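Just one chain follows, in the form predicted in complex with the named molecule, and it is written as structure tokens.
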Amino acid sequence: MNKRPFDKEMFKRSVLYNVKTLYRRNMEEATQQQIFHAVALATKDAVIDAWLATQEEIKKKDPKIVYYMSMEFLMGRALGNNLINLTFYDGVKEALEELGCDLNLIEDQEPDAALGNGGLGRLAACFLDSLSTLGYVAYGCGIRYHYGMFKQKIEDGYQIEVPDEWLQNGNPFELRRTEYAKIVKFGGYVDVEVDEKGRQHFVQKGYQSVRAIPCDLPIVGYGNNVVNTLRIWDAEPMNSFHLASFDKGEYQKAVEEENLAKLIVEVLYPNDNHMAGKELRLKQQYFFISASVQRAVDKYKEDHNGDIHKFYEKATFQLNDTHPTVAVAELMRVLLDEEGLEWDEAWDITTKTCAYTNHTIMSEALEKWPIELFSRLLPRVYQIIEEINRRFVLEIQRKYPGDYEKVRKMAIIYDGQVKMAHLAIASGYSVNGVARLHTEILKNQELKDFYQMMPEKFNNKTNGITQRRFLLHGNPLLANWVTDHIGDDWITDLSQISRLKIYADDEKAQQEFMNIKYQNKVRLAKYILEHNGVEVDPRSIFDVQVKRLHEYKRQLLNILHVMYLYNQIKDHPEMPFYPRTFIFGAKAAAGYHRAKLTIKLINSVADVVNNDASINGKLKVVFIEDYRVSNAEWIFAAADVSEQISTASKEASGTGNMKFMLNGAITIGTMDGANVEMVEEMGEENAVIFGLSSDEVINYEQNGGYNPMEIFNSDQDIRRVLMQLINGYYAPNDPERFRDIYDSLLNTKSSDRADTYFILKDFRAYAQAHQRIEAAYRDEKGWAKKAILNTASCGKFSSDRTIQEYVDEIWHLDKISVTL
């Protein structure tokens, strides 16, 4: 480690100076928001030195660089994280106290950078943190959306989406780099021109263009002076200034280009695990990919005498799902049309450069674009994909002569559509899943044909999370406790945390651990009272499910079980019942009606249960509004129980599951995604596992599902809960309100399979699992032991481990070290 000394007096002077020059005010007059900007700029000063030094080192050592291409980077707030990684957090806290301010309140002024939906976007953010901390050179490449993930308001129990104006007060950490602007072309047609040597040149004509401007954000490594770059592209029109001077045709075009530039970076598509086949989405994808690829090629040529042939030795592109897959065709286009390479040379470089990560097996998330749309928007890129497809189909036929079924299933262009996953697999050197089970399902089911044809490309990289945000910053009490017991090596080497295991049976350690949990529950209870107006008892079991709202994640199973518990308590008031608080947080995609109705159901159950004095506060239900990275840090720290209850086989990995584990929550979950590997690490006795296995689910699916009516008819308790969905029990003014949810489980109307996500099938097992949770919690020492062992067993789930595996097995990057 290379910890930099913190100069407190200089930092204070810098803050005072910034407040004065930015706002002509002193500390007493300045608003919290103004102080935030002053502190952020003082912090940026410290970052800049390391950022420059990192660039110097890169120039000197010429290391291999990974370009992490992603439509989403769910960064959250930067100030606290930057201070943590500079190792200045405590120093700045003290400095600000001396200036009469509270760092926590200053941090609260910063809007979350919510340039992502959920798991995939947050994974990208954790990966950048780990890349810098491990000393690898990386560029995150993405889009500077003017509006990120919408803010969620709950009105009358319903979700309302409010635009996220995160740039309203400017972004103190960003650097706008107009000197690296790139032009991106859309539409028009392709002309073939023949030069004097008889060579064909493909020239795009009649296009619209947009100028892409990179805005750079620093990614600070922990205590090592390494600062990488998250480069998000903004769009500007080519000709906004003198519109009036154009003739009529030019004027029209200039206006259209201005609109295109404004639209393209306007807003993040708020769909998680669902493909929105919108033209603007494809424009966004090509916009940032074309700019990023052009810049990566330029940079390589600048440093290597203009010769592009060994590009792949110093650069690799990791494609975060298929969303950036047009990169393979764009790289081919640049190499063929701009660098003048032959097809085989260009193909060799491209296939040695690109690698693809799959994040889902949900069929509705698979990216497919109509040929008509694709070829109209990207005529030259489409030609190149046609040629990639033609050659790939020949290869399939060579390998499987006469097997037309293979061609039908594997072609990149088929049935009028461009299949982005097929393009990514055919054009890259690596395909990875994000948890062991997920990768096995890819190899044996979803991508079986591809695995059989090119098994060497397939590999697993189990996801991870950064302990620096989700323990060191989010849970300072526990972080200090861990450091007091085992030292602070865990901050950059989470495998060290297993040294806590010797304290699992130590009564003093158990008491301290549970006391910290209690204090974090008090902190969250205060937040809930302030933001939701609901009073919750920090002595009750905090049972938490926070994640995007999706049927496969089964928030419905959770709330149906709460309805069941409420019936039980009402029927048997004398029954022993440990008080429980069920906490939900989830955004639903704006157009996902059933998900939004589930939010209304949760809030309706909360209204009834929380206001029923007869149950003596045994049960509370809370829906936390606007679940996001910043409040997530508090929520994980305060959880006793972590709900990870997806239908087995559907959750590729999950990463929230790991954040709970790190903070000492006990998982109630299915054998899905990374839960499988978590249980392996912590031991079965330290989690509560229930429900169908992925094999069982897949088996049912291949045989037309199962019949939920049998369960409805034979299980009174379940039937009663389901009837409460349609008899107005939770919607007295509109008994039909939850009919769609009822129907989805029993299929009385729709043509879909009934209960696609096996909610009724797993219900009894889930209820029993909750009884096991309750029994375990009553055993105070037993619970404390489990909680400590969860924290102590999560070493594997650091994104540092994940990134090291990507480096060793896929990217082969060089380490740099930076001294100031």
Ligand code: 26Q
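Right, the form predicted in complex with the named molecule is done; let's see the coordinates for the form predicted alone.
Just the single chain follows, nothing else.
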């Protein structure tokens, strides 16, 4: 480790100077927001020194670079994380106290960067943190969304999407790099020109274009002076205003380019339930990929005398899911059309450069684009994909002569669609899943034909999380306790945390651990009271499910069970029942009707339960608005129970499960995704597992499902809960409000398969698992032991370990060392 000393007096002078020169104020007059900017810029000074030194080292050593290409980077707030990784956090806290300021309040002024939404984006953020901390050179490549996905408001129990104006006050950590701007072209047609040597050149004409401007954000490694770069691309029009068009009265045409540029970077994942949304999403993907690929090639040529032939020796593109897969064809386009390479040369470079991470088991989530849209929007790129497909189909036919079914299943272009996952697998040198179970399901189910044809490409990289954000920063009380007991090596080597296991039976350690948990619950209870107006008891069991809202994640199973518990308490007020607070947090995609209806159901149940004085506060339900990284840190720290209840075989990995485990929460879950490996590490006795296995789910699916009406007719409790969806119990003014949810479970009106995600099938097993949770929680020492063992067993689930595996087995990067 190469920690820099912190100069407290200089930092204070820098903050005072920034307040004075930026705002013409002194500290007493400055607002908290102004002080945040002053502190952020003082921190940026320290970051820039290391960033410059890192760039110098890169020039000197010429290491291989990974370009991590992702539609999302869910970074969270930057100030606290940068101070943690500079190892300046405590020093800055003290300096600010001397200036009469509270660092916690100042951190709260920073909006979460609205560059991502779910686990995919948060994983990308953890990976960048680990790459810097381990000393590997990386660029994250994405889009500078002006409004993110959306800010979630809950009004009358419904999700309302409002713009997330995170850039309203600027972003003090970013650097705008106009010198690296790139032109990205859409539409038009491809003309063929022949040069004097008779060689054909493909030229795109009649296109619309935008200028991509990179904005760089520093990614600070922990205590080692390495600063990598998250490069997010903003869009500008080539010509912002066509005066000639305006003078002719063609007002729309006058601002056409400006509107195109504005739209591309406005929103993460525009609603693509309609063609305009699909078109915008494809434009976004190509926009940041084209700019990133062009810049990566330029950078390589600048450092290697303009020769591109060994590009793959110094650059690798990791495609984070199918969204960035167009990078394959774009790299081919640049090599063929701009660098003048022959097909075979370009193909050799491309296939040694691109690697693909699959994040989903469900085939509907593997992106497919209508040919009409794709070829119209990206005519030259489509031509290249056609040629890749033609050659790949010949390869399939050579391997499996006469097997047309193989071609149908594996072709990149088929049935009017361009299949992006197929492009990534056919053209990349590595295909990885993100948990052992997920990778096996890919090999044996979804991508079976590809695995059989090219098994050498497939590998597993179980996801991980950064302990620096989710323990060191998010849970300082526990972080200090861990350091007091085993030292601070765990901060950069999480496997060291296993040394806590010797304290699992120690009564004093158990009391300290549970007291920290209680203090974190008090902190979250205060947040809930401020934001929800609901008083929750920190002595109740905090049972938490926070993640994207999707049917396979089964928030519906959770709330139906809460309805069941409420019925039980009402019917049997005398029964022993340990008070419970069920906490939900989730965004539903704007066009996802059933997910949004589930949010309404959760809030409708909360309204009834939380206002029923007769149950004496035994049960509370809370939906935390606008779930994001900054409030997630508090939620993970406070949770007693972690709900990881996806339908087995549907969750690729999960990383929220790991964050709860790190913070000492007990998992109630199915054997799905990374839960399988977590249980191996902690021991099944330290989790509560229930429900169908992935093999059982897959077997049901292959045989047409099961009949939920049998459960409905034979189980009175389940029938009662379902009837409450349609008899107005939770919607007296509109008894039909939750009819769609009822129909999806029992399928009374359509030919679709009922209860696709096996909610009723797993309901009884889930209810029994909750009884086991209650019994375990009543045994205070036993629970404390489980909680400590969860924290002590999570060493494997650091993103540092995951990244080291990517480096060793896929990327083969070189470490750098930076001294200031």
